[in-house]
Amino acid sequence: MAMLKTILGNLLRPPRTRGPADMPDVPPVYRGALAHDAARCTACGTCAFVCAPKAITFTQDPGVSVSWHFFIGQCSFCGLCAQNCPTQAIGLQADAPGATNSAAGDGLRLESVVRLQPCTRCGAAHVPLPDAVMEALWGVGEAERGYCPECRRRAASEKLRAAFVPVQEAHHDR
């Protein structure tokens, strides 16, 4: 009987099938197309580490660049790469992700090249830190901004040492 009432009620109502104009809003947490910002990437490899299907990989051109690669056919859109990226270089956008053509591996591949820079002190090629990180660590306009990690470490320990030991004595030790 209940079903009969429902059917009669449905006769008077418009169809319940949703049209494109009536789709629910895309939630802000939707995990869609992957985007990578090379300017923020430090090539730390966390995204590749947490990627279960190994959709993200890194390749190196020694001394020139580090490349971030993404293949959509392997991506499961779990969003862990974006969650774990320490510099927010990866984001999953609200756009629909690209398609994969076949299981054979055609389909959307992304590549993002992070150029290495020579250290302004020793000349060693390194991945520059993103500006925001640099500012938080070293402030604006410091000489250390162009240093490689090794020189930054040395500069940091020199600063620390200078804070404890008078400058002349520090030179003596060398």
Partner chain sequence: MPYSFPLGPYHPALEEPFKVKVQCRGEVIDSATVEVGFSFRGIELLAQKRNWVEVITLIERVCGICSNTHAMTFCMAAETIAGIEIPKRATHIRTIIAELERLHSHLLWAGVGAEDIGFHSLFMEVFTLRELVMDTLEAISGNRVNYGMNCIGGVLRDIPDPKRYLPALDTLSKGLAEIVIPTFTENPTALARTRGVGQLTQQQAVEWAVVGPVARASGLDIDVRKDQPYLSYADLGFESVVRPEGDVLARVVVRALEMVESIRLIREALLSLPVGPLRATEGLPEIPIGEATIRTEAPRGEAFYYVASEGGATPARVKIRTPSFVNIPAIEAMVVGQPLADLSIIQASVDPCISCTDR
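Between two forms, the rigid core is the largest collection of C-alphas that superpose within 1.5 Å. Positions refer to the first chain, counted from 1. Note that the structure is a prediction, hence the values are computed from the model and not measured. First, how it differs from the form predicted alone.
- In this overlay on the rigid core, T17 has a C-alpha that sits 2 Å or more away from its partner position between these two forms.
Compare with the form predicted in complex with the partner chain: the form predicted alone:
This part shows the chain on its own.
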């Protein structure tokens, strides 16, 4: 009889489970869910290197793209990935991740694809530098914006060499 009384009592009460729209307020110290901007990403791998629980990984489709993967179930929300990203491609949002499934996946995994582009000098596939990074680099000509890292290094060496050649010739003339 006591069991029947408990069942009837529970049936007549309102539910105690929160709905997705009834989420509690996010505390101010919460670092938040991770957000990734593929347009700023250079696929350098720094975020994956500093991620102790290995929530961030990269996969490569040679000659086509590099994919950035994040699994929130492994994340410790330490924020090291955002702190160490050289192009600020990773940010932490102040809102909590949703409890329901999204149309783009299960809401626990993020993926960003960074397309490789051919180098304008040698044709090798590479991850292009984001515009924000290119603006920060001084002395990079418009033609050099499409260079791969090796061609950028060579172009910089050629510029340095050309800058010192007149100085060396002046010293030899004395």
